[in-house]
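What follows is one chain in C-alpha cells, specifically the form predicted on its own.
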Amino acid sequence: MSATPDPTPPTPDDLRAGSRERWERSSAAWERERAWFQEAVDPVSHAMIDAIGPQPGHVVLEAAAGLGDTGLLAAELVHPGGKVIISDGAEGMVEAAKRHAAERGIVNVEVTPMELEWLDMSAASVDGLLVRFGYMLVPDPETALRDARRVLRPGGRIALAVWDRPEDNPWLTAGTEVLVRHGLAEPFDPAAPEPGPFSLPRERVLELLGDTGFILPEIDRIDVRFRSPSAREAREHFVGLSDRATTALKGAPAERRAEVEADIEAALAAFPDPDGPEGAVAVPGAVLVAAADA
C-alpha cells in the first residue's frame, strides 16, 4: 500500500496571500482591542523609539504598523520639520491607522499602504525605521531587512520587535494550547513553512541584521503583562485578537464552544494579577527589541 503523498507546501506567494486575507479579516478586531493591547506593549514601543533617537526634521517610517501606535510616538519628537510615515500591507489596517492618527490630532503623519518586504520608498530616504511584530510574519525576512537597509540613510537606525520564546508568552500560547488539546488548532511550530509569532528567535534576528548590512546590532528583552479584570475578559481579548482562535471556534457547536472557552479561561486564570482586584489576571509576555545602524 503506497503512502499518502505529502501535500504540496505553500509557496511564498500563497503565504503572503493568506496573511493578507487574515489581516484584512481581523483589522476591525485589532481596532477594537487597540487600547488593551497597546497598554501591555507600550514599554516595547517606547524602547523602540529610544533606540532610533528621532530628532527634529527626521523622517521616520513605521512599516507593518497596524494602527501605528509606535510610529505616532515619534511624531512630536521629529517636529518641527520632520514627519512620520505609517504603513501597512492591509488596507483595513491603513484605514484604522488613519482614524487613530486623526483622533489624536497628529498632523505631521502620512498613512499609506506598503508591503514590508518591498518598501515603496526611495533609497536613503528615511532616518529611522520601526517594525513592531512584523518581520516574524513575512515569508522572507531577509529580503525585507535588505530593503530596510536600502531606504535608511547612512547612519540611520532600525528598531524591530519580535516575540521571545513560546514558553515566555503564555498570553498567546496558553489559550492556543487549549485549542490544540481540543483538536481545534495545530501547535505553534517555529520550523513550520508558514511564518508565525515565534519564527525569529534571538540568534536568528542578530544573524539577519548582520547578513543584511546592518552594523552594531544589539538586542534586549522586555517583559510585559496583559492585564484584564477577569479571566473571562482575558479570554475575550485573546479570541478577539487571534484569527486562529476565532476561526477554530466559529464552526464549533455551542456546547463544545462553551467547554473550550471555559478551559481557556481556566488557563488564563492561572496568572492572577497581584496588583489588581480579586479575579483579575496579568498574563505574561516577553519581547525582543533589536536595534542596529544602517
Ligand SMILES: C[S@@+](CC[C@H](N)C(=O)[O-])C[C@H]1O[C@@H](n2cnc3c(N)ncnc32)[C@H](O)[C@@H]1O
The other form holds:
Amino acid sequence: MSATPDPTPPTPDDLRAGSRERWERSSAAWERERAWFQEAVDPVSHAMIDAIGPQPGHVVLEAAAGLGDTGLLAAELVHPGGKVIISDGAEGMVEAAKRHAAERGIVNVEVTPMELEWLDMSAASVDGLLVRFGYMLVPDPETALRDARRVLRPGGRIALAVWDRPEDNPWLTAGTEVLVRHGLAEPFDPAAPEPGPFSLPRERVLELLGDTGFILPEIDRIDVRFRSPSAREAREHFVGLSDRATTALKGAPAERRAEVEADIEAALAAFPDPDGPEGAVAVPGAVLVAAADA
Ligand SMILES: C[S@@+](CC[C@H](N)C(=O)[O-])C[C@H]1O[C@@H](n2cnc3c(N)ncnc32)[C@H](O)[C@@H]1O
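Which structure goes with the form predicted in complex with the ligand, now that we have seen the form predicted on its own?
Below is the whole assembly, all chains and molecules, this chain first.
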C-alpha cells in the first residue's frame, strides 16, 4: 500500500489570497465588535503611541489598521501640520475605518488601502509607524519590516504589537480549545506554515527588528482583559470576532451547536470578573509591544 503523498504546501501567494478573503469576510464583524475589542486593548494602543511619540507636524502611518483605533489616537498629537494615514489591505476594513474616522470627526486623517508587506509610501516619508496585530499575519514579516524601515525617516519610530504565547491568551484559545475538542477546528500551531495570531514569539520579534536594521529594539508585555457582562455575551463576542470560530460553528451539525456554544460559555465562565457584577467575565490576554528606531 503506498503512503498518501503530502498535499502540496501552500505558496506565499496562496496564503496571502486566503488571508485577504478571510479579512474581507471579517470586516463587518470587526466593525460590530470594535468597541468590545478596543476596550480590552486600549492600553496597547496607548503604549504604542507613547513609544513613537507623535509631535505636531509628524506623518504617522498605521498599517494593517483595521478600524484604525490606534492611529486615530495620534491625530490630535500631530496637529497642527501633521497627518495620520490609516491603511489596511482589506477593502471592507478600509470602508469601515473611513466610517469610524468620520464618526469621530477627525479631519487630519487619510484612510487608504495598502499592503503591509509593500507599503505604498516614498522612502523616508513617515515619522512614526504603528502596526497593531498585523506582522504575525503576513507570510514574510522580514520583508514587511524592511519596507517599514524604508518608509520611516532616519530616527523615525516603529511600534508594533503581537499576541504573546497561546497559554497567555485564553480570550482567544479557551473557546478555540472547545471547538478542537468537538472536532470542529484545528488547534493553534505557532509553527504552522500558515501565519496566525501566535506566529511571532518574543525572540523572533526582536530578531526580526535587529535583522532589518532597526536600532535599540525594546519589548514590553501588557496584560489585558476582555470583559463581558455574562459568559453568553463573552461567547458571542469571541465567535463574532474569530473567523475560525464562526466558520467552525457553521460546520457543526445543527443539533450539536447549542451544546458546543454552552461548552464555550463554560470555558469563558472560568474567568469571573472580580470587579464586575455577578456572572460577569474578564478573560485574560497578553500582548507584546515592541518599539525601535529606524
Ligand atoms: C487582527 S486585525 C487587527 C486590526 C487592527 N490593527 C487592530 O488592532 O484592531 C488584522 C488586520 O490586518 C489586516 N491585514 C492582514 N494582512 C494584511 C496585509 N498583508 N496587508 C495589509 N493589511 C493586512 C487585516 O485586514 C485586518 O484588518
